[in-house]
Structure formats: C-alpha cells, structure tokens
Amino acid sequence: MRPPQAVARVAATLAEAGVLDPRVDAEILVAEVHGVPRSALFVPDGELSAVAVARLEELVARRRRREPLQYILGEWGFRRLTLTVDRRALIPRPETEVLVERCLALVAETAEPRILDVGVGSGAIALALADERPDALITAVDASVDALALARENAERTGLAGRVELVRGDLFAGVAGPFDLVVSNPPYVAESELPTLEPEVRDWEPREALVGEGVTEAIAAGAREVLVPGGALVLETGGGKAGEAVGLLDQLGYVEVRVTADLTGLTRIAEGKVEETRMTSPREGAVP
C-alpha cells in the first residue's frame, strides 16, 4: 500500500469515528509508521511495509476510540521542546505556548527571575521557561505523584534536569517564595461542562487536571502571599473566559491587569501585578 492510499483510507475511517481533523491525523499516523516526515508522504516512490501496515492498523484502532493523537504517539512538541506525553498529565497545547510567551515578557528585565509554576503537569511550562531563560530559578509544584514523575522524565529528556525544582504539594504547599512571577494553567472546567467536551479530553485526560472549580480563585489569592512587590501572576483560563479572571484579579487588588488572546483569537490569558508599594511582612514580601 502506498502512503497516499493509506492516508485516504485512514482519513475516511477517522472521519466516520467523529475525529475533528481526520486528514491531519491520518497523515501524522501514516508518517509515524512509515518513518518519514509528513512532507515525504506524497512523493512518487515509496510503499508501506507489512510491518508498517500492521502497526498503522493498531494506531488507527486506538484513534477510532478517540484516544488523543498525542497519547498514541507518546510525545508532542511544545515551543522548542519535544515532551513525553501520556495519561498522567494534560496534553501541552498551543494556547499554553502563549502563556509562556507572556511569562517571558513579564520577566524580560528581571535578572535571575524566581518563577513558580503551580500545577506542573507534564512540565511543559516550567521546562519551556527554563529552556528559554537559562538564568531563571524555577520551582514547580503539583499534588499528583504521577504528574511529577512525568515532569521529571521530561526534565531528563530535554536536558533540563536540575534546572527546575519539583515539589509535591497542593497549590502553594511546600513552597516559601518569594517569587517574581507565579504562573498556572489550573483546572478550570466546571463539572457541568464535562459532558460537553470532546471525548479525547473528557474520556482520556486526567480528570483532576481538568475539573477544579475554585482553583483559579485559590491560586490568585495565594499568589499574593508569595509574590514580591511588583511581581506578576499569569493564569490560563477557558477560551473566552479571561474576562472573569480579570474581575477576580481586580477584586484581589492586582494592578496592570490585562488579557491576551490565544492563537484562535479567544481571550484566554489573564495577568496582573502586585503593587510595588504594598506593605510587606517578615515573610520576604508576603501579604498577611
């Protein structure tokens, strides 16, 4: 079977299963088993081996069950890194790359910025920041033992082991600060919204990383306790819901509050700063 023929068949199969981008997924899966880039699938020469065809059938069967493509491949790109991905953590997404972009901008003028990532998951945010700001001092916390194990694996894989301190704890437990920046992609899906999500998300990604009413509020409040005066908080929210987070940050007394849209134009990133002139407590800049 030639690759173009395989792509057409797989795309038709995935379309019947309700996959949103069947052609793209088909090309990626065929390229994976054929051992070539997607751009090489449509050259005149080339035929899938019997081994490749058998493996393709296995991968397509998994995708028909709506298992995420990223979990099937076992890895996915995030900014300049390639990360191991599996069911221990959320899949790194393009909108979270925008979150990292805002973090980098906010600490651009800070030497050796101290950064806290609340809810490290796969390690995507913390490791991307470590990769792109080699002088940053990064701490990342997560309550999930499995997620922390995956983050450690990715730190080793990317050559960034030792650059990120990984801490097990719920939200700010186990971290003292102070920090120049706190960043988080918290669970923000309401329980009532879960049935409306695509099967790839609803049935496969870890529930505790998806559903967490009140977590964004807790992070926004807790960040004030560990941020230095002038320090910033950056939050990812549900698509189009950053306005709600802006109201929360305003209510908590953050200044320079703003939103940033994701690559699709939906407002998704909310950020704010702690006032430079606020009163500090003995806890290195903490607000009582």
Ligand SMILES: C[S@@+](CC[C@H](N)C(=O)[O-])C[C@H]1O[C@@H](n2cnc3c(N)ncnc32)[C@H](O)[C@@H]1O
The other form holds:
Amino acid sequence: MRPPQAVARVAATLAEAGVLDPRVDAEILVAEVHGVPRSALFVPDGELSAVAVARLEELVARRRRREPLQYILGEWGFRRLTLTVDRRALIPRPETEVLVERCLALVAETAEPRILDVGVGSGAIALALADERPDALITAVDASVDALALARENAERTGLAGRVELVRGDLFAGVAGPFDLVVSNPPYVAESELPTLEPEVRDWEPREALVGEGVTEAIAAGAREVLVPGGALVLETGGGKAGEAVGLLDQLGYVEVRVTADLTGLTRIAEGKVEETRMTSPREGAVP
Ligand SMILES: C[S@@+](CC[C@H](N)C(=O)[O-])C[C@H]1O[C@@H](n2cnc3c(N)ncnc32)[C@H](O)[C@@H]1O
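Switch from the form predicted alone, shown above, to the form predicted in complex with this ligand and output its structure.
Okay, now the whole complex, with that chain kicking things off.
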C-alpha cells in the first residue's frame, strides 16, 4: 500500500470512530510506521512494508479506542524537549508552553532563580525551565508516585537529571523554600465536568491530574508562604477561566496580577507577585 492511500484509509476509519482530527492523526501514524517525517508521505514513490502495514493496523486499532495519539507514539514534544508520555501522567499541552514562556519572562532578571513546580506530572514545565534557564535551581513536587517516576525518566532522557529536585508530597509539604517563582498547572476539572470531556482525556489520562477541586485555591494561598517578597506565582487554568483566578489572586493580596491568553485566544494563565514590602518573610520570621 502506498502512504497516501494508507492515510486516506486510516483517516476514514478514525473519523468513523469519532476522532477529532482524523486526517492529522492518520498522517502522523502512517509516518510513524513508515519511518519518515510527515512531510515525506506524499512523495511519488514509496510503499509501506508488510511489517509497517501490520504495525499500522495495531496502532489504528488503539486510536479507534480513543487512546490519545501521544500515548500511542510514546513520546511528544514540549518546548525544545522530547518527553516520554504514557498513562502515568498528563500529556503536556501546547498551552502549557505559554505558561513556561511567562515563567521565563518573570525570572528573566533574576540570577539563579529558585523555582518550584507544584504537580510536575511528566516533568514538562520543570524540565523545560531547567533546559531554557541553565542557572535555575528547580524543585518539583507531585503526589503521584507514577508521575514522579515518569518525570525522573524524562529528566534522564533529556540530560537534565541533576537539574531538578523531584519530591513526593502533597502541595507544599516537604519543600522548604523560599522561591523566586512558583508555577503550577494544577488539576482544575470539576468532578461534574468529567463526563463532558473527550474520551481521550476522560478515559485515559490520570484522574488525579484532571480532577482537583480547590487545588488552585490551595496553591495560590500556599505559594504566598514560600515566595520571597517580589516573587511570582504563575497558574494555568481552564480555557477562558483565568479571570476567576485573577479574582482569587487579588483577594489573597497578590499584586501586578495579570492574565495571558493561550494560542487559541482563551485566557488561560494567571499570575501575580507577592508585594515587595511585606513585613514578614514566611518561614524566616520577622524582617526588620
Ligand atoms: C494537570 S497535571 C500537570 C502535569 C504537568 N505539570 C503538566 O503541565 O503537564 C497536575 C499534576 O498535579 C499532581 N497533583 C494533584 N494533586 C496534587 C497534590 N495535592 N499535591 C501534589 N501534586 C498533585 C497530579 O498528580 C498531576 O501530576
């Protein structure tokens, strides 16, 4: 079978299964089994080998069950890194790349910034920051043993193992601080919203990475206790929901609060700073 013909067939079968972008997924899967980049699929010559056709059938059957493409491929790009992805952690999203962008901007003027990533998952945020800010001192926490194991594998894979301290814990328990920046892409789906999610998310990604009512609030409050005066908190929210997080940050006394939209134009990221003139420095006692 020639690759364009395989793409057409796979796209049709994935469309039938309800996959949202069947043509894109078909091209990626055919390119994967054929061992070429997507852009090389439509050159005039070339034929899929018998082994490639058999593997394609297997991968398409998985995708038809609405297993995420990223889990099927086993790796996915995030910023400048290629990370292993599997059911142990959330698939890194493009909107989270914008979150990393905001973090980099906020510590641009800080030498050796101390950064805490709450809910490290696959390691995407912490490792991207380690990669793009070689002088940063990064700690990353997750409550999930499985997610931490995957983050550790990704730290090894990307050559950043010595750069991120991985800690198992519930939010801020077990991290001393202080930090110049706290970042988090917390679980923010309400239990009642779960049934409305696409099967790829609802049925395949870890529940503890998705559902977490009150977690955003707990992180926003807890971050104030570990941030230095002038330190920043950056939070990812549901699409279009960053405004709600802004209200929360305002209420908690953060200053310079602002939102950033994701690549689709939805407000997605909320950030704020701890005021410079605080009378007490948490965990350090009173400041004269
Ligand atoms: C939405 S995922 C984000 C993963 C990764 N940072 C990313 O952006 O791709 C949220 C992560 O927070 C972790 N988590 C949930 N509740 C937690 C808690 N109370 N303490 C620490 N981590 C928690 C989950 O295990 C999950 O890995």
